[in-house]
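Given next, in structure tokens, is a single chain: the form predicted on its own.
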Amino acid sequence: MPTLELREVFKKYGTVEAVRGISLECRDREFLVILGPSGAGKTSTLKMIAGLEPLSGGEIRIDGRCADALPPKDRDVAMVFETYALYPHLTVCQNLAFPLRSPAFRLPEEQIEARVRETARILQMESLLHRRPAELSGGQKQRVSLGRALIRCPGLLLMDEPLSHLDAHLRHRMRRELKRMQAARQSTVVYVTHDYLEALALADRLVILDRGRVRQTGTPSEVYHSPADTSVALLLGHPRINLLSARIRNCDTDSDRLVLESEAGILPLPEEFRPLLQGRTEVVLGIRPHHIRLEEEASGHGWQGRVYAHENLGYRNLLEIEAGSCRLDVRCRESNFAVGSDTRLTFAESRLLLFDKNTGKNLKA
């Protein structure tokens, strides 16, 4: 399977810069996910890889050779679009076989039939082959759209938010099927999404794209637990990470305890943070909702708080806690706290994140 490399790739639409000099690499048989909010430049990047959009600058290399001047049909690339793009008058079987009957392939009918049967088996839709798109559910249509790309046996498979129109249950099931399919076919995949859960579940590696620039590249664990900056931290997780402005106290001498003072309260920090904070007076403190523990006793070590809102989702509880003059999101498995009750907040110290006040960069990264 081929590799993919983007070198300082730019894309402009008139005066608008959609992609601003991004560089990334997709390795052989890797499932690479590009994650970012709307307007980040994800789809533009995918279209340039496929050859559907010309580059405004930079270079794209597929399997080691420059692909900038190659037409889409010569790139050994298949693309799955956000919309299903199925031919409504054709059956599932005919939709799957359509790419193989194009001038680029011209395969014998027996080979076409064999590939259709194999693709239908992999995607578990043998019983759907004689139906038309109007007779299919959303998940079934998505599998046909995916199968039409897979049947070509492309070297590189591109997917542009293919699950965004499905309900939550179907998205969950299709995520598993995609991973199973990729492992079975040993495909090289570049997948675009704005859904962080989808990205974490599917990716071998993640590329975080924001405003046309790469913010961070790494494994799901690396990106989630050690985000490069506050924009990456905010993109991953629900509820979002809690970010609080904090002043540094008592870090002038080795004998003083390191303390952060925020609007929510005073927080002693482990000594390991001292080298990161020398010469600084202010930082941004990051605490993910599931790294906060709630104690029933309102007095003692930790921040004092009061429950402002409580959502019981069955398998977990989401709470909004008033602490000082700010509100913090907390996620926990079990909670008996009623709205208006007092509580105490303690934290997993090893999971605390500190960001530069001006640039938003992670001080630990």
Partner chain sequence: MAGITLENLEKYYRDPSRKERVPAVRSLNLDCRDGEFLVLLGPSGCGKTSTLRLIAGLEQADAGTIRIGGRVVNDLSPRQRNIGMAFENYALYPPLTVRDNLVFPLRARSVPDAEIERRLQFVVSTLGLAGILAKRPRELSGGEQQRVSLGRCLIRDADAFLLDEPLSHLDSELRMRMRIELKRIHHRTRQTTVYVTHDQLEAMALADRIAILRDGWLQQVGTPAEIFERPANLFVAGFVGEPPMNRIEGTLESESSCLFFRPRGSSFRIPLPDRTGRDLASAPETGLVMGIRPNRLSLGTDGGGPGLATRVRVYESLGEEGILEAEAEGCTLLLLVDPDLPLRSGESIAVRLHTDSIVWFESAGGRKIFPN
Second form
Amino acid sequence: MPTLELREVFKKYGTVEAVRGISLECRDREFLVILGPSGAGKTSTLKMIAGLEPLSGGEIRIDGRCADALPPKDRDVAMVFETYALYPHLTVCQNLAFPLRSPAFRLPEEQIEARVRETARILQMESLLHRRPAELSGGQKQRVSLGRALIRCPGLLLMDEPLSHLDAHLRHRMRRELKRMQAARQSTVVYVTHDYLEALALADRLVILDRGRVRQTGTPSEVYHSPADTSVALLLGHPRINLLSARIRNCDTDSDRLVLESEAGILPLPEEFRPLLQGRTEVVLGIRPHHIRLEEEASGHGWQGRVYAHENLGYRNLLEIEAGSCRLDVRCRESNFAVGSDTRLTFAESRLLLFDKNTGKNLKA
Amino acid sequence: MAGITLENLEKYYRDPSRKERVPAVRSLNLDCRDGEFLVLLGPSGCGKTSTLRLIAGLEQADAGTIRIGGRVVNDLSPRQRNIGMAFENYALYPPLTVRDNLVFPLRARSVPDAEIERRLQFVVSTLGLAGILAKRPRELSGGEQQRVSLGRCLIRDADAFLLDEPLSHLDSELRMRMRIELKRIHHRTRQTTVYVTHDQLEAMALADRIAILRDGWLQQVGTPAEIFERPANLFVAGFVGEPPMNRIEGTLESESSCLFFRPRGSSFRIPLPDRTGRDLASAPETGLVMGIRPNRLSLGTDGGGPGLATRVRVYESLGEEGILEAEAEGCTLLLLVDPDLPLRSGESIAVRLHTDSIVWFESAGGRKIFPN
Amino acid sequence: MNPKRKRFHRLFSGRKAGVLLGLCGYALFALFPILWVGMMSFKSHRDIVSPTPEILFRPTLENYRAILPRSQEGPHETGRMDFLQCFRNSLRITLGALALSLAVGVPAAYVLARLSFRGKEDIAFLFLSFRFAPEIAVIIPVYLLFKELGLYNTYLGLILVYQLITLPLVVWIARGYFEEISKEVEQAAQLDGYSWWGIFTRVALPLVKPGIASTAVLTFIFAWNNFVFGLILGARETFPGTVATLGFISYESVLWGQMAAATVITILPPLALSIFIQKHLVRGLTLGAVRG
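If the one shown is the form predicted on its own, what is the structure of the form predicted in complex with its partner chain?
Starting with the chain above, the whole complex follows.
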């Protein structure tokens, strides 16, 4: 039985439809990540699950029961807010104890103290207990807000972009810390983010949301390697996937090799693509930047290109290559290409993605 | 065009709540050569924006001299310094069209019309603004606004350009595009540019040289490669590069003419190549920090380099790459590895060190010892 | 040039000096009546009525002595009222009105800031509209009403009518403070298991406490300075301090000096509070709630 189930959930703000019929399931103790660009309806969905926003349509079931009539405090739900939403007038200690002192819990003071101490120990903030939120750094606030959610051992933990306000290093470190805690966790988690790295790193399962609709659900690897359509493919990966429109040659005659004519060059395809392309004349070709290899020798198969821009970022190099009438992003570990030099682009054919020209759907999926 | 030289520059702000002077820039000596793209990099509060505002003349220096093209400008107003500046929040004039926004600084200096037209053409073609000249700022996307703001800065025949986090409001994809465009524009125009950012990727991508600041003090100046491969101290090592450089504190031990590094509090030792002894001749035996980049560690025991028995703590498969956090007796290592590896948390795994790329620091003070 | 000289130069560079001079002039103009009254309160009657106004005079405390308690057995023959009594009336009425306004207005402000219901803006506007008509326009009907209800010349009556001044202020300013609290902080409390009353008392109220304090001070000043309500709806027993100053005018003479002394004393509480409010107008307490 799923711990959480959304059935055709709608949300309207005035005439604006923020969420347009989302259905999803979250199993017991699963870490579900909702990934989407801003305005996709992620936060609205989360707030509806928490009971902070009423639904405009559909149903939310928690532990198999319809939750529509339940106020937030009766849903056994805790939430970590993007802005942390700490109580500014209370110390860290009082912030942590606040949920336990509520009418819903009303624990005796000794127990509260023990729980606060335990939570502070796990999150390594024992020394901060007597500070107020204004005296904390961003990372510390984030920790307190996580602690306040975890201290109640909620059945369902909701997290709304909890890392987005941290600086880059801290964000990456906290992401690994969250991942480590995941192993010992007690709760089912729904985690909202627009950062594909967080989504890939943390999720057991991933839900891709775009303009109020679910685009794809699957494990991180499924979603990354076989995206349902171009919008999902564009959402995961930096730089973004290269999308080229291409014409198909020799698809219906069995005699010759199957060939794609793209704006960047001609690409022979292996035979297994033939059934996918049957009856089509045009497709969109998707190549991830790190699946392109740059060769120095000018002769050989592949596309001819010229380096338009080159950035050495330390661990990785980002290049823009002019090939034919378009520019392709390339990402690689090591590269010595100077701007303006010629190069040859080759690809691992098994990594290529093909999308429908009109609907953007992945042809392989 | 002209270079910019800062000598013993100091700036203090008054903190009204504590009635004391808070230092923002401390005896800064820095040189931006003619035509150079210099990036001031550091965390918030490091003094980078203060430095930029001092150069622009928006703040008065408390001590030291600022020279632009050899001329001391300390007592000149921002107008007299002949500098173009683009701000974080674009600062476009909302009621004016893009065209009027662009020529505004020229009209303010009563430049003749023909000259205005000539420079406008140059900027429009350089930045690709032809399609939006008649629009107003609020009709533009973030990237377009940014281009106009840069254009307004470029159109002046300024001695130098100062850019204050111009890309920070753009999403990561657009930021990368603009980075590339900025670099290309600089290649073409070779304008002296001082660029402020907290984003180390921007600094790596754009800079001819990077100057890293912390708490008002200059930490290191160098090309991106120098900063990345040979950080001057532990702060720089931790600040530049994500994931940051691994920093392991420990001591050197020698046994029958072989040299070892023992991380603090662990029972294992890492064998070091012989020449390390010469490299570290001047270093203290205790209180060393070994710095090694996550991409200079690899999995498996084959090939050269000493191996280390570790356990997987966290493995993140991030699409284009993987990050592994491995643990060996309380010492944690980050590795940059391939994505989609079948690694489970708790699993034992061997890690190999590329000892050529080790950077040594002294743990007291954090200064780099080797390579120098 | 050393830095000190430089700063001096910057401060007194032509334009700034001009602006400074203008501001000083305006301050003098605005404060002149108060200065004059202050000076007058220390003058003897002869100095006051002398045809050539004296800047230099011999100060005397005679006027203060005349209106303060030790002169209780002193001259009541002018028929003027007991100034100290009026001062106490002022305190009673103003503090009473303030307490009532806070008790009613702060929860009302919270509801207007946070809950959404039909006609919310209309109600908020209704509160504001209390301030639209000049007091003098409503005073006659209110007078008749009070006579009828037995509220005329009672503290309760005055406290009630003072709500016209205090309630809109409290509601509108406090509403602003409540709206400044991050919604998510309250939502967090909701998830933490609190009812709306719990959220109001344990989260919202503590957060706007500094705001409420400065609102209270501002409201106190407005109420204290009122003149018309006390004059028409009060009588000898309930006259506030502002009205008491009128008592120094009689058929035979005007006791300018004592009137000035009374005025100075009446000004003191709001003056002290104004200085206090300046220091404590801290709106920053809620800032710690968001990212930093």
